[in-house]
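Here we start with a single chain on its own, the form predicted on its own, put down as structure tokens.
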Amino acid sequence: MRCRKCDHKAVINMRQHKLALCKEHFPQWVMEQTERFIRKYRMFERHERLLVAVSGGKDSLSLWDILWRLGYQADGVYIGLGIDGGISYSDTSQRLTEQFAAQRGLQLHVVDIQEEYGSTIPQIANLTYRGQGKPCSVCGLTKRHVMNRVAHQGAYDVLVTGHNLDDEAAMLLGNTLTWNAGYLLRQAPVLPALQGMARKAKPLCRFYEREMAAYALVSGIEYIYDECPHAAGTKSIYYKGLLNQLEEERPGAKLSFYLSFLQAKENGLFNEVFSTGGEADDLTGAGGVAMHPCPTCGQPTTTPAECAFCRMMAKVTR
């Protein structure tokens, strides 16, 4: 197959776009599309300071590379989770992230969970779930808390994550199957800032996972190939499998599913349920949900008592 732009050999064929591109024009296309999505969804401006959450995987490192090449002020934050998997999964991902930052002269904040809180993510899961261990929920809660804290303390305008279209479509499918209106309301390419919490943006939300893997490969980005050892059997992977089957039969199905959802929200899908819409101001969250500062950490929470993270860590301390 030949590149649509120069007739050289294509490195990727994107059936959903009816577009094949070579190793020179594909990265250019990715950067152009990223810039377009940033502007379309009003994610951030050139003068704003960005904090990119990086894990050592293809999506987050590719995103940081793209923002760097586009000229944005983007620093990174890596969270050491203390997860093992043969050769330590966390050690490898941290090494690759630090290597990436050093090669480009970028600033990287490193937060080690065990050093900060005295336990690794698997240990916290065992301590707080009575030995049953639910590391994925503990991991997500901890990462969100730490990322928000680093962004707030560093006076960053926007916290940027590398969620791709496959991630977004799988999340959407799971929340639609249970009609979880709260989560559906909060799913968007960009979420406005709250008092004590930076704006959040997902510039890769319209890129397929295979497109980001191709970008990392063509750009020479070394990343950790293995999935987290705790990810096997999770619902998100199951939903991704279902969507992949659909995509095989109907190229572009994932993108259509996600974009149709965003259009439905824009057309007032939740208006009757949440009369104030999806904007947030000060300590009012999406849909007009009242937020309160956690008395322990100060981060916004929907309860007047301690936030979920602080309650969890109190159990660890006990």
Given for the second form:
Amino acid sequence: MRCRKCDHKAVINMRQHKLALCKEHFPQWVMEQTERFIRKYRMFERHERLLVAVSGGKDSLSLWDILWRLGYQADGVYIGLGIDGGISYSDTSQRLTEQFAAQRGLQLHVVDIQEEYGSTIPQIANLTYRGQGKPCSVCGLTKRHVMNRVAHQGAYDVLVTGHNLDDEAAMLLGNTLTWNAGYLLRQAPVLPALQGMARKAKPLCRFYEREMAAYALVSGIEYIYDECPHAAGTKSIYYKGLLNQLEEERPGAKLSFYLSFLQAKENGLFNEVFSTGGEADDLTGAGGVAMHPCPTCGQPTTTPAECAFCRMMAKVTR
Amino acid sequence: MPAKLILRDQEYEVREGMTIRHAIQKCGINLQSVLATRDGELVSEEEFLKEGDVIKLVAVISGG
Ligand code: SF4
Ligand SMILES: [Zn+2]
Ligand SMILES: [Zn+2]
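The form predicted in complex with its partner chain is what I need now, so please give it after the form predicted on its own.
Starting with the chain above, the whole complex follows.
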């Protein structure tokens, strides 16, 4: 199979786009498409300062690499979760992230959860009701809080994350199975800034996970290949598997599921719905949800008093 | 010598002459969840397997 652009040997065939590309033209295509999505969804401009949330995985490091190559002003934030799992997961991902930043002369903020809050993520999970054997809920809440904090304190215009299409489609499937109107309302390529919270953008939201792994491989980006030891059996992995079964039979099904959702939303499908509760920490204030600053940390929340993160941390004895 | 697919610590012997895509499907692996590499280089799954080929599959799906 030959590259559509130059007739050299193709290294990837994207059936959903009916497009095969060689190892020179594929990364170039990824960069052009990223630029196109940034403009299409009006995510940010070149004069703005971006903070990229990096985990050491293929998506976030590829994203940082692409933004850097495209000439955006992008610093990184890495959050040390203190997860070991017998594979030194956090240590290795931090080392790879620091190495990536040093190679490119990029600025990286490192926040170590244990240093800052006295306990690692698995310890906090054990100390709070949110634990229940799996630290993912504590982890997600903490990461969101810290990313928002660093973005706000550093006066960044935008907090940028490496969510890919598979992440977005899996989230969408989960939220659709429960018709969680509040979450559906807030799932978007870009969310406007709120008082105390930077704008959020997901420039990779239209790339398949497979394409991002291919970008990292072809670009020689060293990322953490091992999964977080707590990822096995999560819902998002399960939904991704279901969607990939669909994709195998019908190339493009994943992409169309996500894009037709965005289109429906633009046409006003969810305009009248209000939040249906659930975790209220990542709200945008859309849909008539009343937001106010948390009295302890200042981040916007819908809960009447402290935000979910501050309530959780109050339970953790230092 | 037939060709070989390797995914993590699993090895699959497959017949040469078929495409990598076909071989991956025969092993019951979802193509969307892997990328094929040969000698560390990405290869398109539309390529035909040659005798003695060793194809390392890179898992691409992460969760959490
Ligand atoms: S799998 Fe769970 S614990 Fe691991 S990084 Fe993701 S959210 Fe955190
Ligand atoms: Zn080419
Ligand atoms: Zn708070």
